[in-house]
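Next up: a single chain in structure tokens, the form predicted alone.
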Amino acid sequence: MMDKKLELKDIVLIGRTFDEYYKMFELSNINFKDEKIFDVASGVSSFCSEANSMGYNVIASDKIYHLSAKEIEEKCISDLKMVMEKLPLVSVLYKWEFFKDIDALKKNREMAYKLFIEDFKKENGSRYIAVEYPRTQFADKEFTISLISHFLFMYDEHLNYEFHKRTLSEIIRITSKEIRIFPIVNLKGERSLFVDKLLEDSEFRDYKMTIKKVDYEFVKNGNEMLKIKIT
């Protein structure tokens, strides 16, 4: 089973909802009304749309946001179809609790990207910012909290350690309080080797890094987030 993994040639456009973010990042202990939240490499997740509709202040970023809504939607539909076709072969790598089966997962992912596309059409340029990581155009400490979902660590065979370091350094630059990264496992469901490397990296010794278990697990063993305190 350990040899099994979801085989992906590149990073895919799979959207996640506010409810998932809430659990993945343990957002119950954040007073959103006081924070300016930055969603890193957010793709077609509906978190930004849903959170802003509740009165929170969230900005989303991704390299795909320079594309049109139609182009993003077409890639998303294609990626979702491809992933759903592969999932039955690796379903043992997942815990079917938050989603009871593949069909429920598909419906959730479709809901997420449709909410995103609707909001992107209205708000593109104001809350959806095109960013080609590891660099951004934001000011120092522009955000209070940054969230990194299913990007760093998960794609450790596509994104090398140097990319992880440079991206994280940039997110630290633009964040004043805290960064949360989820999950810390890769596509095999194994903790990425980059996690310990990062914890031991002298370049980040000034920041308090802790691994915290959360009440969300879809990829087996993927129930921990890395918290980085800036101040």
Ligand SMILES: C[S@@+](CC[C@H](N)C(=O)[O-])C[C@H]1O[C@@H](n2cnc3c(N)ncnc32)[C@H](O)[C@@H]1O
The other form holds:
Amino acid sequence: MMDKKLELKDIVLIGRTFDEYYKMFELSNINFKDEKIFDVASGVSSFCSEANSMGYNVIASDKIYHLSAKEIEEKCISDLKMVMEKLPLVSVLYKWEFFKDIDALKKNREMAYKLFIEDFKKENGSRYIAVEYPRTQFADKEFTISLISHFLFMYDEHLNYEFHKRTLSEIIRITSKEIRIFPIVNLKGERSLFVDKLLEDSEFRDYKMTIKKVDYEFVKNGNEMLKIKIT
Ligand SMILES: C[S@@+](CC[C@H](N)C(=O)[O-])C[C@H]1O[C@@H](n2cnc3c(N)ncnc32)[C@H](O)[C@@H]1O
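Now that you have shown the form predicted alone, what about the form predicted in complex with this ligand?
Full assembly next; the chain just shown is listed first.
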């Protein structure tokens, strides 16, 4: 099984929903009303849209946000199609529980990007901010909690260790309380080698980093998040 992986030429434009973020990041243990949450590389996820419609303060960031809604929609429709075509070949890498089957997954991903596009058309520039990591334009400690889903670690073939370090240092600068990263496995479903490297990296020795098992597993073995305490 370990020789199989989802072969991707580039980082894909596919988004998850609020329910998935809630489970992946164990958000049941935070009081949303007290937090200003930053979603890192949020792409076409509907987390920001759904959270704001519940009255929560969430800001999303991605390098695609300088594009028009139409351009984003075209790219995500084609990425979703490509991933759905490849998935049956590697379906053994996934646990079919949260999503019963490929069709249920497809419907969920479509729902996510449609909710995103609708909100992006209204709120682009206010809650959707164009950012090209590893740099951002935000002030020190502008957010209380930052969430990084399916970006760092997952794409360790596309983004090198230096990029991981620089991006993480930047997110630490703009976050006051805590950073959560999910998953910590890569596209082969193996724990990224960058995880241990980061845990041992002297640049981050001032921050308490812990790996926490969560109640969400879609990519097999992808059921752990990395928590980084800032204060
Ligand atoms: C797989 S998606 C994850 C989307 C969302 N976080 C989720 O889990 O549903 C990865 C996202 O990373 C974005 N991305 C890749 N490289 C980036 C960079 N250097 N700066 C900002 N965003 C980047 C892509 O545009 C894409 O939207």
